[in-house]
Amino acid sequence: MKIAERISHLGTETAFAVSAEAAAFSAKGNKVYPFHLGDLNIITPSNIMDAAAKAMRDGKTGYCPNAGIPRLREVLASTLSSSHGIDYTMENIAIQPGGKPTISKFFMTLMNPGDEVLYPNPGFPIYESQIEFYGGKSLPYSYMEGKDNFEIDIEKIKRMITPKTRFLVLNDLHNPSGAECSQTEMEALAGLVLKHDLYVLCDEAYFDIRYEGRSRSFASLPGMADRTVILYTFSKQFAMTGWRLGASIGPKEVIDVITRLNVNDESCANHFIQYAAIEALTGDQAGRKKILDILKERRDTAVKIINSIDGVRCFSPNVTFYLFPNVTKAVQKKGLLDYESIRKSILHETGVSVCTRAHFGRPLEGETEFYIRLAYSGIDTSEIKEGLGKLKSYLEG
């Protein structure tokens, strides 16, 4: 049997090759500190729990509409139009079996082949994945570090637009790094869409993934609404990873289209599952800031302790729960010159189980310096003080 060519364009999440030899490395009897994977070791909210359980006993076990079902749609146009300053309706939302297939519906929908996409790189591989797969031509934008967290290299995009340039994928809040664009930036980046004439993936799967403040969205800026479709998930705030619901949200006659996509792909979104997510948005909200709480005390845990690191230097982004250090020297005085040999080295020194810049995307021409990911979703603020303890002992060793 012969594969088809296109599979040759696809691309991975090799997160999840590190979990697997991270696991088989525990399974030898060491000890592991999971870094790695932007899981959750929180549990659902029990009102949320209790919702889904009373919708399968109220018999919502069958198909339901594709697009979701309407009063959930009409929630989420609700809690959107409040947070994001956009009159949303329901027909501008369409419900998905998690936040990744709105990516690959955004370019189903819009792109041809040979157009041209800017995307986030380091990043999310999966932008670069379904870009190549459905036949576009990826541009990687980087970020820099600034005064107090990374930021865009504007003027690189600037360079980088060609006439075939027609899509942005903006991920604010950003994995890896938990970049949060400034006011600036935003407000460039429109102005480079409007002169472009672009149409933007905004992934927000971290927007309400933050500790103080209020999150920002891009497409709320002056004409980028009926330019931007978001990419919404309930995973991340509500501790919903497994759950797999989010939504496409975004002009109606691209909803439209990503709602036929629905009915070819997946027929619906679970059924039962919808009615846990309207209690979610709309039920007692005491769990989902305890969520916050314990991630935010975990990451000022973690900073504190990967700040006092010899050759180390670390943001505290106010976002996501992902760190993205800088441990260049630190490495490099250890006689470690790449990525695997860092991520391995750490591991096996360690049992500190962490990805590297190069997970998230090819790194680019001209990169000198070394950066690891740690995620602190799914590791307990006790394991987290005594892994990267080790992981201090040992690259200060």
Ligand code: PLP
The other form holds:
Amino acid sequence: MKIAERISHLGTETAFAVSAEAAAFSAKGNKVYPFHLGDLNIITPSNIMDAAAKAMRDGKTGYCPNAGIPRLREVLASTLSSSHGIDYTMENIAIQPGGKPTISKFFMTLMNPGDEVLYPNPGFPIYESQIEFYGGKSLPYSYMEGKDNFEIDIEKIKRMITPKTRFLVLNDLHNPSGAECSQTEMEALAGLVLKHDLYVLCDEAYFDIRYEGRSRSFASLPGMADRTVILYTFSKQFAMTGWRLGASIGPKEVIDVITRLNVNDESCANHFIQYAAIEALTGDQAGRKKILDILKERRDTAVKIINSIDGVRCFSPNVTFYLFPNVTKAVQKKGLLDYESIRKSILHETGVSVCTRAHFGRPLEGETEFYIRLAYSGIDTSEIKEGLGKLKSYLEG
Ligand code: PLP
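Can you swap the form predicted on its own for the form predicted in complex with the named molecule?
All chains and molecules follow, beginning with the one already shown.
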């Protein structure tokens, strides 16, 4: 069969390929330390599982409304109204099978061929894939190492904007770098959004993965809620990646179209899981807290070892479960001069399986520094110590 021409524009998420490679390496009897995928090896809190089981037994096993069950939409609206300070109602919410579908549905709903889209690179690779698949022009903006965090290169964004630029994709809190937008950055971006009449996809997949303080949403800035669609997901905060549940949250007229896309694509998100999501948001929060406690201990362990390696430097992000160390000096000393050699050598010599910057969008011209990304969500503290100890010996040896 002949594959459609449009498929040549469809990208992928290569972290899954790294996962498969690590599994194959492990199947040959090698020890693997899995730092490659943003998945959790922590089980979903039991009250959430019980609620799903109960809903199934109560007969919530048929179709449900295309935008999701009204009670979950109401609960999410009230949760977001208090965390974001925006007056959302259930009309602003379309439940989705995961966080990811909001990316494609946002572009299908709003973007015309030839429209330009600012998106983070390094960043979640599905933005680049979906922009190009739907005929948009991708304008990658970058992050720079600041004092204690990665910072958005706002000046570069200003230089890139043309009369055809229509969208900004913002991923705050950021995968892969663990960066969090400062108030100054948010205000500068909001200024550009207003000045150039842009619409925003705000990916908040990690909004609730933070160890101190409170997250602030870009949508809360003056004038932004009317121009922003939020990608919301249950995946990370409740250790529910495999359940596949999230939501698109934004202006009613956009949500209505997204709901029509739901009708066309999957009819509705899984019915009984939506009752579990109500329990996740309104029930006992001990499970959620425990997930964060576990992750924080892992972060502290990992950052300490990584920063003890010669030629490596790493921030200690207060958010997400990713680390994005600069390994330039260490890898150059080993004669490793491209990303695939770096990743494969580390895997084969130490069993440590990581993604690199190259898994997060096409590297940009003029990049001279090398970064790897470690997810500490899927590996226990004792294994972190053992694996990163081996990485240190290898890079320093
Ligand atoms: N957005 C970002 C930045 C992510 O890192 C991920 C998952 O890794 C997603 C969206 C997708 O989340 P979900 O698994 O809920 O589809």
